[in-house]
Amino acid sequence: MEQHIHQALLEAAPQLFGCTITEEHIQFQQTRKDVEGDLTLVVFPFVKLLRCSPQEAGEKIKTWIEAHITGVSHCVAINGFLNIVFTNDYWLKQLNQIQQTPMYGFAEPASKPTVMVEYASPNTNKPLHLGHLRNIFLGASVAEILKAVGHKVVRTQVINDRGIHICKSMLAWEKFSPVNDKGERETPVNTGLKGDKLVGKYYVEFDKALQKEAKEIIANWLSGNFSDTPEAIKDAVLNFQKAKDGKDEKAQAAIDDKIKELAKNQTAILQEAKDMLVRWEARDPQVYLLWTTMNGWVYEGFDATYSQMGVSFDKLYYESDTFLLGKDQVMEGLKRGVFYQKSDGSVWIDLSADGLDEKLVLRSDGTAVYMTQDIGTAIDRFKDFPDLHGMVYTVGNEQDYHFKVLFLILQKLGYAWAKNCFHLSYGMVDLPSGKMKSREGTVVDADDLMEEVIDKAKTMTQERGHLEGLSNLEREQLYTQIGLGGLKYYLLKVDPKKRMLFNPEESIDLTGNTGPFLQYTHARICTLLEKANYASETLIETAPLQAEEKEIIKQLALFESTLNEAAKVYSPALLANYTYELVKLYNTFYQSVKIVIEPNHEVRQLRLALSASVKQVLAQSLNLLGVEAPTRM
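Let's have the structure for this sequence by itself, in the form predicted on its own.
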């Protein structure tokens, strides 16, 4: 209706205003809750054209709309705003359209350009944790939303399977893994431990050994023992210690941290890890075999976790394959003057004219940095998928600057598609106890968290009852649906840009803005429609509409525009909170009227149709968020 009125005003402008008008003149907004109306037109832009007061301008437009726009009951002009009231017939037609459209609100599949969405992108030195969950659920939901509005979507991830952090786990496993009576070190098979957890265990073990060795080195330095310490490091430590004099506690702690870093860099175990990285890059057979073996353990663990999450990918990229891809692009850009070379041989780009700074793209020894890798990977993806229009990178906000630089470099290299690349930046997830730290083993493991919320959902559901007639398998499936649904919704309902505090207890609550609350409403409507033996093809020709019923239809009618806005700004939170508002409206309605036992057949059919439409849109919304919609709870 908004588009219809918009177009009608443009066409009628010479008659109505005595001149043509532009798109900017016509401004609509949602009508305030405390006044009558279904849509509000802002009148102020027309006052100058009509050479009258805002109230007089509103009255003139009101008269024209009431006479020419079918579906409008009447209008109310108030202080520069025109509140437009639609007829009951209009809203009934809206309800019928929703019922008759199985994929209501969705666009024609593949009617828009292909978009690649990157998410997950874990390191192979540790299992997935709570921070990964926000990333994965966010990326997976955005992929579904983009698909729903018509895009062809390619889901991908870059697996960070190389670097010093990987070598730390490998070295720790070699040094600290116990040997059993068969002469075997620990493996997922002989320990029963998931591969990603086993490797993560040794990443923590490496850090423990590193901290212990560094502590011993610092103790020697404090006692004046600097044997085997380079003169430059010795001088730095002594200068730091002198600098602590007269400083406050916070400043002294900062200096101590600098000394700790110096000590860590002097440890034998870190040097061993660096040596292992050099051997890996040289394709040393023994190191490479260990690398492929331990990565294989991790991949099996990741696959099990992804399966539990209900997420998947269309294409995988591995950092071990991609880290050199950008070197040729950098050398080509150097010839063209996009980059410049310093006297030490390193290659840089100067982005100061664009409000950024200078950025290293190739080290003096010719090795690639992360930026080089990402340049090559982006270009390689467009070669793999020639119809690709743009990319969405789901990465935490600590990388905001990195992606500004990456997209700008790609543009300067001449890739027009770089303007269609978007960094889906999101805030970190905190716990009541504070930040998580992988190397210290203080993260919330993704598998453990999913198991916890499923167990909590099981306890809650069993306490409530209503499980009669369900087999044990169906009950277990229901607990999983509720637990994971609550977890996903909790992480998605917050604007991605905001940092958030996670509380597992709240995530599975049956009241408030939670996944289980929405799931329960869906299950309640399923039971209601089954009890009424309702046929969804029933058309509602005439029926009186109460205010609550009209508000629900109005909310249902907003689904398509909300979905498109969520796709435009890459925010599942918009869809989540739209759905919560819909469910609140429906539950108020459900509690205040008769439905199945309503004696008036016409009214009963209307309310059943309304319930069926809420169920339909609710299920579609939940699915786009990756949340299953149970039929019983």
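Rigid core (definition): largest C-alpha set, two forms, superposition within 1.5 Å. Numbering follows the first chain given and starts at 1. Nothing here was measured: the structure is a model prediction, and the numbers come from that model. What changes on going to the form predicted in complex with the RNA:
When the rigid core is held fixed, the Cα atom of V47 travels 2 angstroms or more between these two forms.
Once both forms are fitted on their core, the CA shift for P572 between these two forms remains under 2 Å. Superposition of the core reveals a Cα shift of 2 Å or more for D256 between these two forms.
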Given for the second form:
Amino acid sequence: MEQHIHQALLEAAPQLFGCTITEEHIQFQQTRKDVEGDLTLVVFPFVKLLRCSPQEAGEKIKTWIEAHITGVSHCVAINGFLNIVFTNDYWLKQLNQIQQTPMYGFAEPASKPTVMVEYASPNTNKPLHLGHLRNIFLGASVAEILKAVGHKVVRTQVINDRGIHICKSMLAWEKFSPVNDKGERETPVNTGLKGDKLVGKYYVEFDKALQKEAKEIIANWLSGNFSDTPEAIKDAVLNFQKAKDGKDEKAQAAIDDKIKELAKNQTAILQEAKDMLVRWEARDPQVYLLWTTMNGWVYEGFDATYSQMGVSFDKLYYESDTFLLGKDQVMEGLKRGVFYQKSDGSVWIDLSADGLDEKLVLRSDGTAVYMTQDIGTAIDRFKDFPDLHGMVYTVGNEQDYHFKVLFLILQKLGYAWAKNCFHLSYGMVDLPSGKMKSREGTVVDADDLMEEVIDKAKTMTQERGHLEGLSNLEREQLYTQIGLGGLKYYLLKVDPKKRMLFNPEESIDLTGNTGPFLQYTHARICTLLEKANYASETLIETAPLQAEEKEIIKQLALFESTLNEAAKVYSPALLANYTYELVKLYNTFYQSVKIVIEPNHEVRQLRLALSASVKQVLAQSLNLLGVEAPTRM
RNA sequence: GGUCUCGUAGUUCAACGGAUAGAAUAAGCGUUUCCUAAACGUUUGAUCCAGGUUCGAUUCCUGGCGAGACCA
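Switching from the form predicted on its own: structure of the form predicted in complex with the RNA?
The complete assembly is shown below, putting the previous chain first.
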């Protein structure tokens, strides 16, 4: 309808205004709730054109629309806005249409190009935490949304499975794991620990041992004992010590940190880890076996977590396979003059013309940096999937600069698809106590959190739910649906770009703007329709329509444009807010009228059709958010 | 030091440059002979500061103040 009026106005402009108008003149918006109208045309843009008051301009357009647009009942011009009211017939037709379209609002599957969505880039020595949950729920939801608007989607994750940090947990396990009476060190099987948790534990063990040794070294240094310390380090330490004189507390602490860094580098245990990395890179069989074994434990653990989260992937990338990629492309780009080489042999790109800095893409010793790897990986993916059109990287906003540079480099290397790469940047999740810090033990573990929300859902559901007739298994599933639904909705309803606060208390609330609130409404409609034995049939188009009923149809009609907008800006939050609005309207309606027990057949049929349509759209959008829609609760 | 992001009720979040800045929560009051009260209705409360652009600014620009991130 909006399109229709838009087009009609463009065509009629010469006759109506005496001149042609452009797209920009025609601005539609949703009518405010407290005034009459179904669609609002902003009149201000026409005022200059017509050289008259906003009120006069409004009246003029009003007369024209009322006379020429079918489906419009009448218009009201106030304060520079023209509120257009559609006929009841129009809205009933809309409802009929929604009801008869099974995947209403969705585009034809695979009608748009393939897009790869990357989310979750876990590190194999740290169990998943709250930050990962936001990342993964966000990426998974965006993937679903892109599918819904017609894209083919490849969901992927990159696993950070190599490097010095992996060697740390491997080494700590070899050194510190107790041996049981069967002569085995700790494994997930003999400890009952989840694989990722076990490995994470040894990563922490390594750090403890490192700190301890560093402390001893510093103590030696402070007492003037510099045996075993290289001269250069000794000088550096002494210089730092001198620099502390006369500085304030904060500056002194910063210097102490630098000394600590030096001490850590002198520890035997870190040296051992570095040696192990060298052996790993040389494919030492013993180290390789340990690496594959421990990574295997971690993957089992991650799989369990993903399964609980209800997410999956189509393709996995391992850094151990891709960390050597990109060097060739850099050398190639160097030949073509995209990059330049400094006298020490390192390779750089100068992006100052684009408002950015100079950026290192290959070290002087020929080793790769993250950027090198990401260049290579991106190119590699387009080789893996020849019909790939674009990529979405779901990565935290601390990498904003990195991705800006990456996309620019890919563009300069001549890859046309670079413009279809998007960094889905999301804000950090803070806790009421501040930032999550692993060192201070304030990290919220993903498994623990999910267990907690499911537990809470269980308690609450047992208290007030309608569980009769459900098997134990069905009940457990329901608790999971509610708990996780609440958690997902809580994390997704906020604009992804924004930093958000996670309050453990609120995430499992059941009232207000929450997942369970939406689920509850869905469940209630399900039983309602069941009781009514509802079968959809074409509605009579002249039935009376109450204000509450019309509001719901209006909101239903907005689903498609909301979905498209959510896909365009990669924001599940838009969909979440839309759905919440729909549910609120429906609940108001539900409380104020009779539905199943309505005696008038025509009215009853209309209200049931309305309920069925709300249920359908509600279930669809919950699904897009990764939230399940229980049929009772 | 340079670059980027963000500042909205007590709190957590909304608002293509548009009308009287919306919700939720917390607190009070009210609604079950009737379809699930995890619901509904109702009362109280906010745009960091100073300029500028505009018919109109929470939104855009400049300068402060405050929070965070990245780069050396």
